[in-house]
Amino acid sequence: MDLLVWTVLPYVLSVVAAFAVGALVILALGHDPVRALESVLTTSFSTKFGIVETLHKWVPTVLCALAFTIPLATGKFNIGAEGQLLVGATAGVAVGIVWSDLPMVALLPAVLVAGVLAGVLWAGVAAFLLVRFGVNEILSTVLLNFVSFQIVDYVASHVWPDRGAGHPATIRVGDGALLPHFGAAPSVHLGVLITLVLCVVVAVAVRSTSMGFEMRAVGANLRASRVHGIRTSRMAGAGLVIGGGIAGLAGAIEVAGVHGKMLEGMSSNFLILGIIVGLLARGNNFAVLFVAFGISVLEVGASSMQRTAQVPAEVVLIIEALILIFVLLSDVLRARLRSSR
């Protein structure tokens, strides 16, 4: 019981404190904080459209968080989930356009697999540089993000451009490349179920398999892992590659489930959200499911807040950052309380 209280209480207090500070920020900007925060917290649950939009926001948020937490288990930081998502989307849309005449049974799996493989390849560059030359993975993954932005721009503007879109975007993929939707409109796409299953599989695999144990051992104690014969650099590289594949899948699902094409801006802060979720979940892959849902509620509410209360949507990002800061501060406070006993 005490463990549960000490686990949940810091989150509750951090959320309350973050919203209190956020209300002061909104008040300082000259807006009504009660109306703004009410809009943030209720939009996702007030209509079916809000629920569906929240679930569709939840999918890439969870997958990008996993792309961060899996390498984190080995002590490495994947800051390239955004780039891996974009190359996954690029590969998915390429398959969906080139083989648009194929039936769904062949084309849809090909789109999703192409996204995963592209993410694996993109993260594999950083993994190779890390394992072979010891290049810092934070630096390489960040730089690869910038390369991916150029790839998206080139593909959307020169390879398969949609001239009538009004902004850089590709033409639509074939109908067979689109994920099935469930329920009456607005409906939920199959990517939600895929993400849920994948998250559970990852959580169990990291906890129960020998590879998962070795990855966690490397992150917990690098020297001890080497003494016991674990190939630490390979485990670190494997974590990056697996994370990259999952981020690539997020890109393919965005193409197949939401947009039906690739467009600039589809990454939509998922890198930052993935890192925030991963840190708030303290690297726990199962907890990512729930933390990501809370963050998705805030993100969907942000646009509604901007419409109804004229408060900039970026205020929600401030609140999310404050929640993370307060949670981290609670760790420091708890450590000091224990040491003083």
Second form
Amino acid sequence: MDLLVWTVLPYVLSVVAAFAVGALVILALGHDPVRALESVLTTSFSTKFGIVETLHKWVPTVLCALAFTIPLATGKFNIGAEGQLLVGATAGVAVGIVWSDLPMVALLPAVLVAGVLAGVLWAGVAAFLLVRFGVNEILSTVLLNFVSFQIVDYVASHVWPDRGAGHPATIRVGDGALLPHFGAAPSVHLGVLITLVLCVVVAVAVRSTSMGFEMRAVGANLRASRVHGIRTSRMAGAGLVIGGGIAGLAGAIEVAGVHGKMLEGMSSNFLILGIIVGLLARGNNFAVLFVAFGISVLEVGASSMQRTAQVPAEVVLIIEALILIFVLLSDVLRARLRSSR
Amino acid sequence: MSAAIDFLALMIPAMVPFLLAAQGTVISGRTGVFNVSQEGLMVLGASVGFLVSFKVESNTAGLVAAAAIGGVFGLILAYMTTMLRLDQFVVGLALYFASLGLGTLLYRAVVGVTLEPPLIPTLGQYAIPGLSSIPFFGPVLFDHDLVVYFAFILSFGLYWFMYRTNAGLRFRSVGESPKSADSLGINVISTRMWAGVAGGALMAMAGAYLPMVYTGTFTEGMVGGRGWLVIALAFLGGWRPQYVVAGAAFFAGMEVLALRAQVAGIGIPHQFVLMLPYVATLVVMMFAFRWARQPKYLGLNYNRESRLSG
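Switch from the form predicted alone to the form predicted together with the partner chain and print that structure.
What follows is the whole complex; the chain from before opens it.
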């Protein structure tokens, strides 16, 4: 009972309060808030297409959130999930195009592994700069994002351009590189299962392996863990690299599962969503699964709201930011209530 | 010679968004408030600055409005971190998302979807009489819009305030050792609040400058990572106004160079040229982090009642 009141209730109240402010914003824009918010909340469940779209949005959101929470366990902020996702997609698409004739047994794993390795490499740059030169990881990861935007643009317009696409995109990968789908169309790709398994593995590993313990120790008390012989900067670097690999996997799954190619704008907002999910889940990797689902519902609803009710989708970004702010404020309120009890 | 004049004359206005936002970062950072919402605040400033200029038909009004809303966001950050003692970085990120959404939303709500974007007049040149006719230095330094002069005077004033006045010493002490500052009767909370407001206002103003010199209109990607470069700039400049000016020249030079190379077509795909500022920043940071020091309480909240903080 106590757990319910002190843990779940603040979230519920924060969500309600954020939606109330969102409704006021929609009203101020001269639209019908009830209709708009109804579309935000129900699109994901009203049609099968909506469910599939939500699950496909959920996959990269969870993976980018993990890319944020794993380094966060060591006290490091990875703001580069978007760049890691994009280089992962680039590597995946490269493998999928160059060896497009290979059968699926060989090609699909190669695409996914290439994505992971590219993400590891990309985050590895930031980790190296952090461990060797003491460069602040927030800055290095975020700057690498902007480098990766240009890499995507270059690959999509010079290396394997699809001239007929109308905006920068690569040609399609071979059929063997595509993730299998479940069920009748519209169907869900295998990446959903991969994500679920990965998320549980990560949550368990961070909680109950010795490396996970050391990582959490570094984040919890840097000095104490140094005294106890943990190589603190290496653990911080390792957290970044693992997170980068997971974000890279997200990119490869986007290529192999959803688009079949790489196109500009495919990383839309996953960085921001990942950070919001990671912060709302307070770094708890189990909670990430559920929070990410809620955020995906909002995101899919947002684009539908923009189509049907002409309310700009940015309203939902503001609502998400407000949920985060209200959850933070609820911490303060809770502390005050408890101390006065 | 004239190529050098052209280059430098372009570089000076390109420095302004970096200068304004980075000095804002320095002001709040020096009191210990680490603002990371620059990117969002610049988008919000660009949007509000453009919209107000367009509706009121005065660029000054646009700059003032942008500064006002930036100040409000800075105040929220300062309040939540000093009074409520929430994590600075987390609050900063939340405000980054909120201001990013709000900036784009306001533009959509006011302008809607149009084929031809509305335009505002870009800022006019104001040649300082006498000084602008000096060969070389005249066209490079004294023939720009008024915001350019404001940014440089601000930087100099900030340096003067911080290192040449008693108030500046007290101001800096808040970010170095809030507990000692508190024990000397300096109001840590209100110093941080005012610094937060001033910082946010300058960041949003930096954003508002973008539509007013480059495009005459607001586009979604117009800030394009400058906000994050600004944080790097504050670190590289060691949180000192005078070094920040030098750093801003470096960033602006990179930017102009990348644009020039893109136009001239130097045989390298333009994407690699556009990477240049970010890669160069990473390389410079490798060496700069060895010597550049930061305020001791940067990003840390001060709790008067705790034995551990301060």
